[in-house]
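For reference, the chain that follows is the form predicted alone, supplied as structure tokens.
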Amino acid sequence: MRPAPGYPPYALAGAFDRELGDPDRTDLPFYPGRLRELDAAEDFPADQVRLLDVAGLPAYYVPARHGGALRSYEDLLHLVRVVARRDLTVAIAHTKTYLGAVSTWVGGSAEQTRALGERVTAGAVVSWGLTEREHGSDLLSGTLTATRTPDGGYRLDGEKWLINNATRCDLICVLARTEPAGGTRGYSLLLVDRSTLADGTHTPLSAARTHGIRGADISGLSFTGARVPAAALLGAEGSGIETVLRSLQITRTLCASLSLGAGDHALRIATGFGLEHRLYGKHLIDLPQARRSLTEAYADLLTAEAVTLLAARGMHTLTEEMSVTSPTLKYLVPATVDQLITDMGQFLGARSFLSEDFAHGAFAKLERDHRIVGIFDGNSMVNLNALINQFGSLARGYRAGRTEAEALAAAADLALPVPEFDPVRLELTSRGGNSVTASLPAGADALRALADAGVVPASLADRAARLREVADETHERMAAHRPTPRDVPADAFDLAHRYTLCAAAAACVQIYLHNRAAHTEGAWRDGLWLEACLARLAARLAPGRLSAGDAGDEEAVLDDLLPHLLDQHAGGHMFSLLPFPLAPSPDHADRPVRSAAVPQLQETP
């Protein structure tokens, strides 16, 4: 991969993008066509995971400290983008082996690390064992057992069940109940080469059939007296539930790459057939409603991609907050690409549901694939849930105005380069609460001095200070919360939900702010596409209640994006803040770029 200039990380997954070569190529593993045919059948993707092992993508599963080429969390969410923006399927089954790894990349010692490390570089394939058939994500209930052998090892008896890669795996890392009692000091990890398994030990479950990614492994594995030594224990002996909850701090991260390539999939499919498909005498994307469709959800995939570029980046500068961050994002992302979708399923119409006549089927696949992003790695609940615990220190927090502003703005900032990750710093719980949401109060007085000095429309200020009091509000509601150990009650959901919002626009602001400078042209030019994306949270925040003149300005704002969303589509780049050049198509120069209708883009004078 030879990545070109710009943004680093986009460059590179560019570079990675255009390796794979055109997806419009019948004789290419990831034609659509081809893609239709596995998801029909069934079939496990095994050439597109292959060209995906030779293109170099798993040395990327592992840290640079670990013998890998992994440096930036940047890096790596954006490759797995490009590969989720061709298809989802693929992405998941090939990723599952960064998953199986970030166990022993958190809690493993150096000789653990660098074996695998070895092993994954060179095509392993890496599963991680931690639901079972009885209890789901109720990890506290796990039954499979790890029991002490006279050598010092352990005797595996049980089964994990749905786990992604569990046939195919040549390692798995496995969750296991080590002291009879359970409880949270009660469970282990321990990484098990299957290859060291005496025979008839161990049996692969059945694969289950599914909704959506047809074509993944997706089964399990029972354990019988299956005997691993004592080096397959990751850490401690009783650290099993600590190191997970601190390793799904990144997965949970990384889950939105899969998200943003499926929105701008989504959108690609559907802005193609606006500009070519005729309704009542004009172009489809003439009417004023279906731009309006495209436009909503462009604001809506940028707004998600700032909050994935920061909590990505914020990975290596406010580590000690992803317990915060890493439930917000992994809420929030495929929660509004799975809108995203349905919007994009209405503009198409009849055409969203066919499996062949349209666009090989690629829009109904993508629809049914993404609803997994949501329930794995944690529900939509379940991240939520983990917010709600934390309402006492993310309102303390607010309240104080407490950032870490050093690391905030190494995080926002994308032309520094981040430091390297310490998983030593994940904490379970963040005690100075949320420096993203906390900083929206400086960010909209940042904007109305902006704003005074003509720099940017007086319309972006008042937009930042409506959210910031409703911020405010949301965080005096948070403060008022009483936590209860259990029926946790329905209004504390939504309430973290809206928390979610506000930390959106908190992002987009400091995404803006800091990186402003360098980038003057297109949506960014006048704050353009910072305006959109918080007039579209603002519109989530409080539905159906804008004034009659909040909503008309929304419209303006909205309209005003389509031209740049177009340019993208036309020029083969990835619906982005930033350019972002994929892959070419050979008929690329023919495809329609816009209507009589659409205005061009005024140039700088």
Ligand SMILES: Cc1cc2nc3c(=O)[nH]c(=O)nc-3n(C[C@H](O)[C@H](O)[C@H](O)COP(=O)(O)OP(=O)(O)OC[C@H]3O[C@@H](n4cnc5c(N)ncnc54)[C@H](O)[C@@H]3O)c2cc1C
Given for the second form:
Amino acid sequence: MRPAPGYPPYALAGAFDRELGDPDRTDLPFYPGRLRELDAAEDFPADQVRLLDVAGLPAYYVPARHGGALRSYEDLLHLVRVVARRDLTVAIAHTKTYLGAVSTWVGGSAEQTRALGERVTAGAVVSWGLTEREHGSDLLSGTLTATRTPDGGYRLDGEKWLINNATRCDLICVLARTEPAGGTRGYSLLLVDRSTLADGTHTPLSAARTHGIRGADISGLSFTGARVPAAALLGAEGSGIETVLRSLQITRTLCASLSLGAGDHALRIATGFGLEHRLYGKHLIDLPQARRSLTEAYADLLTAEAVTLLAARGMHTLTEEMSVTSPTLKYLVPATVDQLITDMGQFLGARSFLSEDFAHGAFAKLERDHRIVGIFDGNSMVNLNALINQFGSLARGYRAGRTEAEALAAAADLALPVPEFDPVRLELTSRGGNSVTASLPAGADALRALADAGVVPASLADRAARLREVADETHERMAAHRPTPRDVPADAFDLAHRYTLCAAAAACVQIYLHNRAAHTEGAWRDGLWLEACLARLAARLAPGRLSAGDAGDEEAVLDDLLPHLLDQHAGGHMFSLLPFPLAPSPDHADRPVRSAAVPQLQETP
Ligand SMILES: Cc1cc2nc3c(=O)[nH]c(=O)nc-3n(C[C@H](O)[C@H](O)[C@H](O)COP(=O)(O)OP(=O)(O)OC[C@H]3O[C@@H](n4cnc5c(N)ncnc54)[C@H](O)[C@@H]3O)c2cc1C
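Having gone through the form predicted alone, I am curious about the other one (the form predicted together with this ligand); can you provide its structure?
Next comes the full complex, this chain leading.
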């Protein structure tokens, strides 16, 4: 991959996208018609996965210190994002190897990381076996056992179910009960090389047919007296749950890439349709409500991108806070994109329902496919619960205005390279709270100062100030929450949901403040994108609220985003805060294009 100039992670991912070829070429693996056929036949996308291997993606699953190419999690995130934008089945099938390997990067010995690094770089497929049929998210109820054998190794007995790549994997990282009584120190992780298991001691379960990602290899594995050597144990015996919880902080962050890619795909299809489709003697995009639907989706996608940028970079600089950052992101971004897809489905109308005749059924496919992102790797409730468990420290940190200022600036300033990630710094809970959210009051003050100096409109500072009030109130209520390990009250989940929206507002403000000097054109001018994103977040925090009598349309600022959305669509760029060129299409010149001027306002029929 030879990156072009620009923001380095986007240049790298853009170059990778071009290597995958023009998505509109019928003879290439990522042709949407081919992807539709595979999905309809529930066939594994083998050619597409092979192309990702050839293009060098596996090396990015291996940290550089273990012999791979992974230096910044941002790189990996955006490489996966461009694949997800083409097809979620392929992205999920391929990136599963990172999930299978991550516990070794977090808890493995030098020898284990070196050996796995070599295997993954060479293309080995690795699965992650955490879940069991009867226990879902409740990992502490897992019954698959690893029993010590006289030779110092283990024998595995039990089943893991709903495992991605269960039949294709070369290795699988299994969470197993090593203490009969279980408990937090009663589980261990074992990296099992399937080629070393005796015949008849492990069997793939029958394939589970799925609503989305229909071509993915989803089933399970059953072990009966499967012998593995002592060297398969990752870390100390009993450390399995802790290593999983640390590893999930990384994988939950990376899941945002799947949603960002799917969101881009959905908005791209809808924008193309809006430009082409004619009714009542005009184009759909000329109807004010239709335009608003697109700009709302665009603003939500930019918000999701800003939050993701800060989280992925924060993994390197604010590592100790990832127990907050990762569930916030894993809840917020898939939920935002699920809603975006629903809204774009309404925009497309009947065509969203067609599985062949419109855009090769790509919209209907991504709508089905994306549902899994909010479910696996910790579903929405599990992530909100993880935040509820930390309400106390989050509220205290916010009240004290506690931010790791230098680390926050290093994460938010996109011109700075991030330092090497050190998994040893991952903590199970964040003692200091969350620097990003706690920075909102100071961020709102900084925007007020910019408004007073005439640099940004006063309306932007007003919106930030109102969101700061919401964040103050949300944290007060979080402080009043009484922790309960079980039977968590329903209203705590609502509070955690509100917390994630406040965190998103704070992330957008930080990304804007730290980069506005370097980016003065396009949607950065006058803080336009920030104001649009804050307007959307305010609406999501107070759904259905009517504007105050004299306030007019509080989301009118969204209309000003349209030229930027259309420019990125016409230019074949990712919908993004920064230039993110993608593979060109041969029909590029023929694609319906609008100039950067806002379309003429016309009467709605
Ligand atoms: C396509 C696919 C691929 C998968 N791949 C893998 C894989 O490779 N490896 C692997 O280990 N697993 C995998 N899984 C399993 C997946 O990660 C788990 O199924 C999921 O994380 C657990 O959620 P659940 O909905 O199955 O079950 P449960 O956790 O039992 O959830 C059932 C319901 O309980 C609710 N709930 C759960 N916890 C709470 C809580 N604390 N508070 C309130 N409500 C709660 C949930 O929201 C849900 O409504 C895969 C699943 C699918 C569908």
